[in-house]
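Below sits a lone chain in structure tokens, taken as the form predicted on its own.
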Amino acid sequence: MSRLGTITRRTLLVAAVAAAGGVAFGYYSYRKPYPNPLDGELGEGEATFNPWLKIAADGKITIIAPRAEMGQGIHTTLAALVAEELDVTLESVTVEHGPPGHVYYNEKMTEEGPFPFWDESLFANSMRGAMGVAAKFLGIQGTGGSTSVRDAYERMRLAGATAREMLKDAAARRFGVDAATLRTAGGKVADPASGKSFGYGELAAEAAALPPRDVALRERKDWTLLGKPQKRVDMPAKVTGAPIFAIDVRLPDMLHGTVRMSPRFGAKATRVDLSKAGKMPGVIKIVPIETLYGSGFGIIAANTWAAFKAAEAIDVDWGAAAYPPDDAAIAARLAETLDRRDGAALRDDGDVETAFANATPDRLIEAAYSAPYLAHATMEPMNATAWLRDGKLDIWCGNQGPTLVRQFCAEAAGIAEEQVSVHTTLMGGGFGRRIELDFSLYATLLAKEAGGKPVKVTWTREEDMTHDAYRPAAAGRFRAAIGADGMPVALDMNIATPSILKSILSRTFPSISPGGPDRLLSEGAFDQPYAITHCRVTGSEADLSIPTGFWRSVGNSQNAFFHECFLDEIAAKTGLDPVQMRLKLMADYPVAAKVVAKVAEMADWATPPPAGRARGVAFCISFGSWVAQIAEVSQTPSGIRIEKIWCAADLGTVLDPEIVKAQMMSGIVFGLSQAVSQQITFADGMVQQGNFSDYDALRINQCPEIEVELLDNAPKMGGAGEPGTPPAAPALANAISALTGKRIRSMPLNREIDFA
């Protein structure tokens, strides 16, 4: 089916095909179309066909890439959608990150559920939903939700087949031959019949100024690049040491500065004294920042040295918190949110109460889980460079949203939108934490107080550990109630925690009240294939005013760890075997049920493993993809070892194997650093971590063997960046609990047990 509409070349998106070789229309399909940010910033020679590419008159190609590579491969992906169907290779092209422009928003911020209790009214109205509309009307260009290859694999794989017909039939005219009798490869137009071609950098100009027509996009069989591991186009500047990141960026006369705010969230000076702090060498001027995301201040140094000594010299006393200020008040408001049971209910069959009403004691299983606050700690700290003169404003950043970072910072410097340039670099991580915008707002603030100089605003890491926007808290209380045959037939689960969209809303756009129940309360446990006659899962919001922002799998990190581990523990209760327990209860869910049996086949789950050691499986649909994953652990004299984790994942079409394998890895990693020992503690109102010293991620000597393997049963095509998270964390649990007998039902999990 094709989305069709009209527009002007300069104009161009593309609406696109369900499927791979269809006919697919060069249009765009909006009323009030966004322009192409290309436009303005062509160099001498060059001619754009579409907002994702430029070709100058030396050939050179350049691709538009216009999501935020953080290590995660896309520039790659994304850049070979384009040059597949404009037939050149990898080697040959250019790719950049481009101008933030409306015209790349983020359609697939969301996706539809694709179970049979999925309410597509309530994924409409709810706060997610929300935001994807906003994405769509709003032009929001976004990087997250593991969007990115979803979102683009239509759109610019039609941009690169556009340009291609566009300079067929500029070669055509200069041939006199029809444009269906010419080929196009590595980079030229040949006429088979003369024998002669024209490099695509010699018709650019000419092929620019003509109409797109309908193309047709190329089928899966006669991929070139797609489908096939590609080298990365981002790996020889970093494994060089370019200066590829924020953190890197150098400009003539630039100033340092750094920020202190407050520790307590929300909470503002009661007294300060900056006589000491303005006196220390090197130090230009400290000024006030009062935004929505904190209260502090900052300093501006002739360099980063400077501004961190005299951030700790300022003599300032804070506020009180508004929220509870320590890990057992915490604990306490998550039991409140619990007691009152008045979440929605975002899965409800079957007739719970009735389910459990009828159970007799010996058949009923429950449980309470938690898990705490995490950062993201990203290993390139925090940092953005602002330069404000005559009007105009430049930043550079690592970022995850450059049309808010436009819009916000035009704000504060107050100047219009179109007077802001961001330049987006490579970042060294984000997993959420860089669609956020202090940052960037800080070093704006700051750049309006530096007489016309680029000053680098550069954090402490101690600073970015306590002012994240973190991963929420959460709580369940969990019941089963068992049937004869040792199956579950009815499953309670309530999850407590706060709102991260309206934790985000609040500081970006408070006036927006989001209608709809919130389903990142409890995705993860609602929304999984498990076919159990009585099943309720409810999501309550805490009321928590810690700041809480997206992180690498949002919602599902921690409820696939609930959900998961409790599925294991009614296997256990019955003497069902875990795996095959699943499988049952997927039997009605092809996709998941044949995930589930790779990772066993992988593991070679039926033979017991070794003396000493024990598996623990655990499954989870997240962003589209179904993931399963086996972990293996030892006991050994200095603690339980992370030995192996097999993961069997399907996300459809996969365009880069290896690129979506070594995603699964990172995610693995990601998740099982969560699980063996991060934290976020409060005491006093303030975050007690601050540095890797006590916020480790899994250290190379205790990273497991990890073994993925690709399936292609999905009818969608799932995402890779996020999805190999939610299962580690409970695949090791219910390894350590089949190991040692100890179930631990609260992460993380070396607060209860050593690891080697």
Given for the second form:
Amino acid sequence: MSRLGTITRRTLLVAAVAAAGGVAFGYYSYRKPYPNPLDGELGEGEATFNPWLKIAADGKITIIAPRAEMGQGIHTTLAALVAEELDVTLESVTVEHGPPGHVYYNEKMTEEGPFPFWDESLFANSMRGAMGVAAKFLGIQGTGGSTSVRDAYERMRLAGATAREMLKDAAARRFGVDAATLRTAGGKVADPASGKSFGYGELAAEAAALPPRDVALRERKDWTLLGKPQKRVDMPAKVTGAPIFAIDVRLPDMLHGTVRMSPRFGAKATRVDLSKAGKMPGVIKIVPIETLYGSGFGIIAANTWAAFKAAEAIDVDWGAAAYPPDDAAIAARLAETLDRRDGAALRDDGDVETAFANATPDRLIEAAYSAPYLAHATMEPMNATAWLRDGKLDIWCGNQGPTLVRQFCAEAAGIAEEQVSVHTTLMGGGFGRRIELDFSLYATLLAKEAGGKPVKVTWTREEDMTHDAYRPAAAGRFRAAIGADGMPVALDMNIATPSILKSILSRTFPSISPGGPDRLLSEGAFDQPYAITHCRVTGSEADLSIPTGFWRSVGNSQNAFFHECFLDEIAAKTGLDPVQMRLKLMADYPVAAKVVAKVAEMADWATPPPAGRARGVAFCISFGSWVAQIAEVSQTPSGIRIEKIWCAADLGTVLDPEIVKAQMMSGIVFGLSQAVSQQITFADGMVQQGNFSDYDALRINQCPEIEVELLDNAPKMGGAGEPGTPPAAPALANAISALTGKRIRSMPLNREIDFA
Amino acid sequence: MRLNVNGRDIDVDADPDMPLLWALRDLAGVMGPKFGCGVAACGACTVWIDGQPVRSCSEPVGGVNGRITTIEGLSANGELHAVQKAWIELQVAQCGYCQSGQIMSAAALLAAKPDPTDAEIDEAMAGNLCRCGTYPRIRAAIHRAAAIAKAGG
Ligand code: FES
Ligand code: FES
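Compare with the form predicted on its own: the form predicted together with the partner chain:
Below, the chain from earlier opens the complete complex, with every other chain and molecule after it.
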């Protein structure tokens, strides 16, 4: 319980208050405190059973999947949770994101706290419970942290099951029989005795008015949809080019726009001349924008192209940056932070200082690692469409937090939240970028100037890339002491990176400062299941005010690279096999050991690869999922080629194996892209990359073959969207080291080696 | 000026410098081609002009003479194109934003090379970025589409 001391009083206090609140309100009000947002918007003949389900008199069933569909297949799996219990097929239902609602709060998103996922101590578990209750009281509807399925697993099955029983109760009254004798299948309630049945639509209005009963959920062995691959509900629209994204919204008399914001974060225009831009054809209005996200100008025009041209033509000087303005200054700030050695050690086992004091120099390994800022670069650039008229605001956007969008846009428009309708569309990628509110706010501000007409505000790719909430840069200094058997007896990792949470709060709730230790600084390193007697992992917060945000897998995205490459250095120095060394260190964690053993088997690790090829391994548990990967690389005349990635993942119960495999594949390509070439660099306070020509991602010709297998040993369910990403970069770097003898300690790797 | 899009003549009032992409999306209401980069670096905006794949974001509308095909015009008589069928069968799309461009590039490849090799797929598809990393399924689906087309579907 050495960690207990590092949890600040404030965190405990918040958790205690939240827990007390949960107890005082009791289970029922804890589960059903918020109104059903569907009540206010039912169509003709529609009845709603709970916030996740509407059934119309004509039999049309609508399932609400209140999480952002950014490609991860979440609408399909969430709908399957309801459909499984409701005894309907996915083909027979319509799936919608639905309106914003506090009832759709995400309990899992705030749950993890400063504990490793595998920490089952009473303390860790009671803190998790308390944070989950706190999430409910905050009522934030969010998608992130690979939590959607875990959060919905019980709630949405219950939504289907209670509705099914209400339908049976209604049918029982009509048949004059006991509901327990009735059967449900294919959207009907049947009475086996009479052979008659009623469609759900015929019963809906009556059934929805009945009180819900307590109902037991079906056992896993009885599932017909869950656990089996489903056809994605969004696939037909996505192969026919249907207008499903926010950027595809079309409204009567719609205007178009864009923004040109200060390229130095937090700086304002010091001189501006709008005369040329304002006179360009198609330009309707140029308006200043002033928000916590940034300052600059919005352009309203007849079409997007005219808006883009005018934005470019604005003649403006911007103020100076209030942060280290270039890469050298940023690196210096990270180095100073490491020098201070005053970060919080979320892992501090044994006696690290004594262990190193006693180690002889030939048993020591030291190394310094780094990782750059990264942009999300979602395929669909940031955009939103806003329409403000008669005191009401409608906003269409792809977003990961609709209740926050509603709150912030209401404030920007100067109207009450009840007057705002948020229409959450499908998203052309999210990766954490679309939890930010900037694009929705800017559209709202332009709508105020659009004379009651709707305005679609689309960012150029350059604006998007230079105004992101970046994955923060990080630097680490690590040392290890090796025992007589070649195994590490002491490990000391100090990682410096800015706080993402502070950055997000500074542009959303600037009066709040986060309490307690920040797990994001060192996650992916402090929380890994390796038994090393003397082990300390410190997260040191660097003072860098460049905006940062959640980037697919967050802290794990760089810390797994640091941790797993450094472990590999230890193995290389002592001549241990990297797989065997890991298996020994994780012997107390069989779930971890099994994925490592599995991936070694898949890659036939024991048999050396053909000449000119080499392999590297890496492991990371993140978001509750245990993932091991092996990369195989080859040397070609034009550089390193990534031939193949094997991936073994254990998420515990898997609801849709094909969707989960697709997420692993996607996470791997995302991780390889950052490893190979991605970096956001700074000069004169400004981001230097502007488009895919200088910030690219893996292309099909560089993409390796990928093989994924899923295990089911984990006792708790893990997430799918992010855990594929962290091991990819270190597996690749370790393979390159095995092939070339070159140990690359900073990303992107192409600074030091060429790729084919 | 007059554009022929998916067999239909559409009159648009556009500055000749306006990229075809914005004329299609903002003026003609054809939303299948997507905006990704604006500089011919991602392929999201791919359409055909006279059957040849082009990046519509970098094609001034004033210079367009041929018949334009967008993803909306790919399937004929209500039946999906072999590429679209294969895409559904192998569940290729994730966010889907790049996929109109991917499908238009893949369909053009198959029109030119009914049974492409992996190297030919690489060459034809390297200009189409997918941030969701669907490439392994794209490759498999192109091979599958070749088989579907050969079988007459
Ligand atoms: S938008 Fe045309 S290639 Fe990217
Ligand atoms: S499917 Fe999302 S970018 Fe390709």
